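Let's start with one chain on its own, the form predicted alone, as structure tokens.
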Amino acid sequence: MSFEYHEPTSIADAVALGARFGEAGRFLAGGTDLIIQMRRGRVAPRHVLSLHRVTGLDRIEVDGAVRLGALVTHRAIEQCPHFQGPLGALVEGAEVIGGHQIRNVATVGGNIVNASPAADVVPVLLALNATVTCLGPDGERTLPLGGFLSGPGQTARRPGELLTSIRFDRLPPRSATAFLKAGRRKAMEIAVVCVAVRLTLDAARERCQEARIALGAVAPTTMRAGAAERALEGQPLTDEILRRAGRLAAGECAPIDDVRASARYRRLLVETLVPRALRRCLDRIGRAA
């Protein structure tokens, strides 16, 4: 494994250096993917451009939205007061992701950039229908996370271009998130399944407002299940009608069989899962009234 190692200490620089190494390049974040994939053979650059030095990838800024730089790590996250109420499913993604020492290095871009399609805090995030911003020698410009990821290991970055942040709406009155995650064991562990929930209810807090249901490890990408989506809207969440959105969320994705499970289990498993984070956002918004 030889390479050149690069430390750029701006944005602007960080570009610059992708810019003129292109495919050769890498960016280097929490190195907790890349490291592993060069030294496994699946990836081999000539330079390895770090971003350690480069200012202001790292911060978490809520106003009228929520920003996350690409360099916030997990553990910042599990750790941000603003993620505590009902953007808590942030929380329950990040605390999965690893162990301790992951965390604390791993970083959110790089966990998107990876692009797998297991990724625990992913789902989240397309729940919230966020958006992420690149900037590349040819400007910056901002794609929603759900066209960025356009296959396994693969995103719609350009050779060069720098993921620099993640956006998404804060949540309106009577709202909450979910996030459930199965596996062979309870910790450190790649998600077999994984279910992120974002549920608001009408003004009387009988009806289904909106929902946004995110499934990860059950498709080539982490997907929205849209049928199950519009089937929960403007209906009373009876225990029916959430069992009816965990079925028609089953029918929508498109597992395989691997090492881990069987596509028919991960089908029951996401029928499983789905009702029971729509339940678990109802109990939430229930306990915030």
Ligand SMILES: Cc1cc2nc3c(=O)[nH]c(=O)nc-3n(C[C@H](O)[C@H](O)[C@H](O)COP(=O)(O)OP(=O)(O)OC[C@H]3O[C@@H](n4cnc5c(N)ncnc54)[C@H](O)[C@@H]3O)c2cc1C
The other form holds:
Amino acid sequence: MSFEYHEPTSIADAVALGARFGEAGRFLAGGTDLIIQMRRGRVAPRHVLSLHRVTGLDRIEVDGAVRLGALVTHRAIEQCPHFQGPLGALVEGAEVIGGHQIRNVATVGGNIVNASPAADVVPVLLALNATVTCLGPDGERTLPLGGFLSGPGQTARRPGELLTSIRFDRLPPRSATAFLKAGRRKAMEIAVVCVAVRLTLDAARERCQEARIALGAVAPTTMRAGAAERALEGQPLTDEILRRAGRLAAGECAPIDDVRASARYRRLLVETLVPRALRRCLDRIGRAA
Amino acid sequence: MSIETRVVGKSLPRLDAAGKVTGTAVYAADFALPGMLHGKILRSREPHARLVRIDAGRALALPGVRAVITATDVLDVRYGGGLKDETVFARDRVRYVGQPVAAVAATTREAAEAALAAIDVVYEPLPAVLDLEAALAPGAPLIHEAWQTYTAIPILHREGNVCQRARIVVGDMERGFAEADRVFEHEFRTAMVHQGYTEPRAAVAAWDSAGQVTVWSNTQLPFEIQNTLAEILALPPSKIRVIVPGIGGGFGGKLRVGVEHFAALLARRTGRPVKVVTTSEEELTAAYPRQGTRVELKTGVTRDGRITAKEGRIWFDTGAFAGSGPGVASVATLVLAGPYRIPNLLLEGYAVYTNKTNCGSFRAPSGPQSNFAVESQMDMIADALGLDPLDFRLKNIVREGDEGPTGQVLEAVGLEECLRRAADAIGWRDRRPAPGRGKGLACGWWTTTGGSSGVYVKINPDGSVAMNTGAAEIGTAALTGAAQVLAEELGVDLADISVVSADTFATPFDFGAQGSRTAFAVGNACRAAVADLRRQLFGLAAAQLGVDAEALTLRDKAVVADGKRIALAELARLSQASGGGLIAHGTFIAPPTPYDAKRVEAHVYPAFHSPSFHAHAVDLSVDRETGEVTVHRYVVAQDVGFAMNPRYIEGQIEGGVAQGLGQALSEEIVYENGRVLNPNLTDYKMPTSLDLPRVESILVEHPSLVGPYGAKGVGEPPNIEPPAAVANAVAAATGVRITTLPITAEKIALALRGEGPA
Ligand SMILES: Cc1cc2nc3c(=O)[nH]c(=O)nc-3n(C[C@H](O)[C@H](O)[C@H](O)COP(=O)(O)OP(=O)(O)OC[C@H]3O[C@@H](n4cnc5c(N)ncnc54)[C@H](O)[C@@H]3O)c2cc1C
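Could you please show the structure of the form predicted in complex with this ligand, as a counterpart to the form predicted alone just displayed?
Expanding to the full complex; the earlier chain stays at the top.
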């Protein structure tokens, strides 16, 4: 493993280096994916562009919308007071990543650009309709997260582009989120399945106004369960309807058999965890009322 | 206990505590010498193939590469424990993915790795034998065509791919089953698992101008490594010095030669010290893991719950070489009998070759696999007969003076107390306290491994005491336990004792840190040394004090006799001035345990020495939809004979349970087509702190006749019962019986839906 190591000190320098090295360069944030992939020989960048000295990318800004700098760590998400209420799924996703040491350095930007279908924070952001902003020599582009993720380890990021921020709207009243993860152990675990759900009820609190369901580890990318979402919208959220959404989500995902679990079990988990997460949202909305 | 003690039996801090908690203790992986090269091993990519050609030309031309060695550079010797079937490198055939094919020494680890990638190997694949069924099938390809030519201890029963079949036969099976009202037949399977020690296997070797090699390694058995290296290098053992700087966990995985021989061979070739450390991938593909097994049990029981006969067979998938397989297959038969009175027994243990990594010993070798089957079946039978599983066990367990399966007379049997106390502590009578919640019990017995131990004990002129032992401290605090015995007997404090250990040149022989024997055997050797020192001290003191030696005793760092006293320090100084100092050689070997030789065939471990007895109880919940298990409480009641240091025994129990829960719920080395699918610590799932409950330890003390102060071996047993206890609790919680390890959430969830193999 041999490479040149660069430490740009500003966003502009980082983007310039990114443009210069293109495919041969990799940004280094927390390094918790990149270093391991380099050690295992899966990637071999000739230039590693550390983001440690770049300032201004680790802020969480909350006004009408929420903006996360790409270098915000999972620990920072866990501890952010704005995410204690309806946005709680962000904390639930972040707090199960790896262990303490990992969460202290690993970033949300790294979680997204690494584009593992099993990433834990990505489904929460997907359920929040997040957009991502990238900066390259040709300027800034903002894309919906769903469109950004294109395959395992693959994104629409252009070579050398820096992911700068992630943005999503704050939730309307009568909303909640929930995140659930299944794995063989309770920490240091790659999800066998993870599920993030966002739910908004109508003014009468009787029917579903909007539902977003994102699934991890059951398709080549983190995916939305569109059929399940549609089956909820406008409906009274009876247990039967929730369970139906679970069955639809299980039907529309495309899991594989691997050493972590069988496809059959992954579908069973989706079928179980989707209604469970929805129920949790209902509870939370009910409690907040 | 009624004995009044000052040091032994107290929860005193271990002698190596400060170094270990401050990070200054030196482990083998820390060890380095000036000018040292780094060694790496090229391993087979094929499960079974003819080795057509190895070309190291490109590798040798790379910068920093100092040597590449293969089978043609080493003597054609086969080594091994009871069965010598292993070679340093594959010669003309590879037999598992991971088998060493070549080794490289280079100036850096990276250069060595680059060299591995540049060695060209041509394989010609052969049909591989991928599991027990394939290995045992009629006409199966032989893993070792020349098996009959291998040197083996004569007692082994071998045939083709079966490298050992041990047997226990007692009574009359036909009559036994005829007396039964019901006969139960079940099959179980367990997965291959790794010891999970924190420190990988590591060794540094350096040769001197006299042609002597020193190896610093984290082995549990320095004297065994010395002898194995002597065979491999064709040198007298006196030319081989093995030193254990420190071990970051072993659990049986560091008994046999692992990397020491590569370090020694590469160091000889290059004339420089060489260090070899394994990677996680090598650990999970080419170490000495616990064998996967298949078990069949057939048990006859009367309507009121008395076991009349048991027929049991266990097959160990021992991999491409025998490793510990023959011994493990033998020990298993004693575990299959269970700690029960059963008049008619036919028990067989098989070690079977397959094209997988060579399996070895892992904390209570054969224990968890056999006990999982036995104790799962006990619950299955109790359920079928409508008996409470605790009552069913109490009806059948061995008691004081009973015979063991091979006729040994059982003494100090604390089993009933263990069962009752574990059951009470877990709240047994409320076995299904809530939907999805259940409690499980399992019990068992285990041996305190024999073998001899020697210590030199020296009293220094400042009154401190040096204990010199050939045993290694593998982290259990066993040597602190032995030092407590020494301090107690000599009338000094634990803090007065310093330990020198595990150096084949400087320390006396020890059979090694294995088999729950270290504190037991080294402790007894210390007592023998003190008996000798007492004679020396009393001789000197009698002359000094002008009293009769008979009247003297050791107390408070001095020799005393009514009113008169002379300090040990002074006696040591006197002895140095007059007779070379106070030093004694204490030795111990466990007396043989008598058994009935007519009951065993081809058995290398026919009786359990100073057996321990134990019961585990667990309280857990199962998520009925996802199958996820949450362990709430875990209780162990273990008959330790005498608790030499209660705190460290609790540590052994907690660690053993943690490892056992890993085997019960999450750990498995998964093979597909002869390749390990999860050769990394991401996908080999050892439990984390969040997965483990608080473990409650109940120390039961029925003193053994042989151990120091009545102690029994304590290190291995806590690893035995967790899989069975968990299986029984899962069944209580869900009604679903999982008969294969690990009991994953997936298996439970699919079984609850009536899908998939349980
Ligand atoms: C022990 C362990 C446990 C883990 N457990 C989990 C878990 O439970 N759940 C989970 O989801 N993940 C887990 N991970 C994976 C990893 O920690 C997360 O994906 C993490 O969010 C990655 O962030 P990072 O800052 O470390 O990324 P890095 O490793 O620094 O980067 C990852 C990739 O993104 C690129 N990149 C990073 N930042 C930018 C940027 N601003 N612009 C452009 N490209 C960028 C890098 O070039 C690299 O390709 C674990 C990792 C380890 C080592």
